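In structure tokens, one chain follows: the form predicted on its own.
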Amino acid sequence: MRFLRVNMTDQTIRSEEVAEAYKTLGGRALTSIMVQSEVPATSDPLGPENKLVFAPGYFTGTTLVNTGRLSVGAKSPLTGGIKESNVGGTVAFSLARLGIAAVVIEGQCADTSFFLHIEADGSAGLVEADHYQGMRTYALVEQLRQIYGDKKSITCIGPAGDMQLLSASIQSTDLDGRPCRAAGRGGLGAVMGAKGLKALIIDQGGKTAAEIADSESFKTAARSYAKAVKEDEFSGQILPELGTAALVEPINAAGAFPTRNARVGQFEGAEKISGEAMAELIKSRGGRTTHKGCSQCIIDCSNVFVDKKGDYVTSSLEYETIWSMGGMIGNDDLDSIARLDFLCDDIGLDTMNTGVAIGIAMDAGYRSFGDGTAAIALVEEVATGSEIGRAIGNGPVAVGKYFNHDRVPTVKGQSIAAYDPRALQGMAVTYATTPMGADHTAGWVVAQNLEAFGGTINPHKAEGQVELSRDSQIHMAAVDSVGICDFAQSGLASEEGMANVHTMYAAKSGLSFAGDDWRELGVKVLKAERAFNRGAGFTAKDDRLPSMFYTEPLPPYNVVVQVSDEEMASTFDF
């Protein structure tokens, strides 16, 4: 395996062997430790000193199912701290099969834009791309596929990234060649735009086999893991039928569905935008509810949403977007939600940050809650670069300042996700303390907080929440490093689940690996991320939620965040 280092300042590319310190790392471990080591914490996120790192998971490219995950790391222009944003599709597998452990984008070209083309033989070159500046992602991918052929994985930015807006995403193609998979969080699309990189074009014909010290042990454990994923009710049955939208009804029932800029915890229109309603609508129009979007996937939780004529709108319409463009803005129309999802992918925007930004604008009285047409118009404004468009594209904090409105549900500048921290106290800890900003995937503790999911912790009380979030954050840092999809973690829940992962890590690396090593991997990642943030000027005061969550009781259960500042500060007492 090798690193591909691309210097945008002088347009040089060099291939180098993976250093010993990085040889057993992948995904988030590789991006975060490299950023912490090589990027000055006080550097300008949109300047030449920042680096943008694309790294497949440690298991990506092996026979293990559901490991087609790519970590994208850099200093975030949105949070001002370290960021790892995770995306599926086909790009991670394509890179791994070319023997590339990471693509590292260094330096900056301020006056010219480029494509990075990596060919099947592993050679790479920069191609001038000024003509494509401002082009939306779907049109861009269509043109690139005409030029370079269909057997390419494409990762690109849209107008939001070109304009270096703080909610800019990095979009990747799925198995159908559509740029509908987003590394959305943290504004890393703005970093890509600042570097002068419009797209990565990666050949899918790589033949490099993953380096595995004990291939038979790996294959045996991988087969057992895959069997557990297929046999699990959630990953084997519910996700293929309803996708992640299956969460709408139970989270709403728990009063944890932030609605109308998180003024209440239940949305009266939830039934209209639920996974069940979406699946029924898609099927009635001839779309697809069980769809394979990512390399190596056996869950098929994606969907293809079509309009009344049966024409493609978006893929995949997921829970977080249904919330951000639905309940958060009071919108119960699935067609407008799907259109908003498409527009964010096409313009290159994080749907969560953008939906929350629109919710704040509506809360400030600029538009009315529930007006999906107005929301669509606001997202279209982003692509024009208008004053309000740039505010929306720069995210919730920018919109709050624009309207002088103080109800801004963010941590470290990044919006919360689809779980209100007052109704799920464990998520309050995760949102506040993760180095990533209010990121739900950094430590998802919803199941343990809700009896409907088998949880045993009182979701409205502080007891046990810090320990729960700490353990989940450590675990998820390791999961993101090996490249296992969140939804395939059902394979970890089986009797032999974690043992299988330990076996595969040992079999691939040729080194011993057990339970303590898994925890040490997660802790190592978090320590690197927290060290970077401290260097960037973050203190314990940054690991707190906005005052609205402590002072505004959330209907219908009328709860506020109960976890004290002292308890928050103890989260990373490793």
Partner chain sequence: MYVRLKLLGTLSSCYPGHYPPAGLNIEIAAGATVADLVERSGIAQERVAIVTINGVLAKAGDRVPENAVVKFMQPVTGG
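Okay, that is the form predicted on its own; can I get the form predicted together with its partner chain now?
Only a single chain is listed, so you will not see partners or other molecules.
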């Protein structure tokens, strides 16, 4: 395996053997440890010292199912801290099959834009791309496919990234070749824009087999893992049928569906935008409710949303976007939500940060809650570069400043996700303390707060939430490092499943991997990330939620965040 280092300042490309320290790392472990050791914490995230690292998971490229995940890491211009943003599609698998453990984009080219083309033999070159500046992602991918052919994985930015806006995403093509999978969080599209890189074009014809020390053991454990994923009701039946939108009803039931800029926790229009309603609508129009979005997937949580005429609108319409462009802005119209999802992918924007930004503008009275047409117009404004468009594209904090409005549901500058921290107190701990800024995947502790008719832990109380979030954050840091999709975690939910993961790690690395090694991997990642953030000037005071969550009781259960500052500070007592 090798690293491909691309220096944008002098446009040189260097291929190097993976250094010893990184040999058994992948995904988030690799991006975070590399960013921590190679990027000065105080550097300008949009300057030449920052590095943008693309790394497939440690298991990506093997026979293990659902490992087509790519970690994108850098210093975030949105949070000012370290970032790992995770995306599916085909790019991670393509890179792994070319024997590439990471593509590291260094330096900066401020006046010219390039494509990075990596060919089937592993050779790479920069191609001048000024002509494509400002182009939206669907049009760009269409043109690139005409030039380079269909057998390419494309990872690119849209106008938002070109303009270096703080909610800019990095879009990646799915198995159908559409740029609809997003590394949305942290504004990493702006880092890519600042580097002068418009797209990575990666050949899908790589033939490098994954290096596995004991391939028989690996295969046996991988088969057993896949069986567990298939047998689990959520990953084996619900996700293929309804997608992640299956969460709308349960989270709304929990009063944790932030509605109208998190003024209430239940949305009266939830039944109209639920997974059940969406599946009915998609089926009645001839779209697809079960769709494979990423390489090696056996769950197929993706969908293809079509309009009344049966024409493509977007893929995949997911829970977080249904919330951010639905409940958060008071919009119960699935068609406009789907259109907003498409526009965000096309312009290259994080749907969460953007929906929350629009929610704040509506809360400030700029437009009315529930007006999907106005929301569409606001997202279109982003691509024009107008003053309000730039504010929306720079996210919730920028919009709060623009309207002098203080109800801004962010942590470290990044919007919360689709779980209100007051009704699910464990999510308060995760949002506040993760080095990533408010991020649900960093430590998703929803299940324990809701299972068994009201939770095995009280969702409205602080007790046990710090421990729950800590364990989940450590676990997720490891999951993101091996490249297993969140939704395939059913494979490791049992002791036997975890043993399979240990076996696969040991079988691939040729080293022993057992007992606490998984936890130690997660802790190592979190320690690197926290060290970077401390260097960037973060203190315990940054591990807090905005005051609205402590002072405004959330209907219908009328709760505020109960977790004290001291408890928050104890999350990373390790």
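Residues that one form lacks are left out of the comparison. Since this is a predicted model, take the numbers as computed values, not measurements. Positions refer to the first chain, counted from 1. Only the largest set of C-alpha atoms that superpose within 1.5 Å between the two forms is called the rigid core.
J.: Core fitted, what stretches of 3+ consecutive residues have C-alphas moving by 2 Å or more between these two forms?
T.: After superposing the rigid core, the only shifted stretch between these two forms is 451 to 455.
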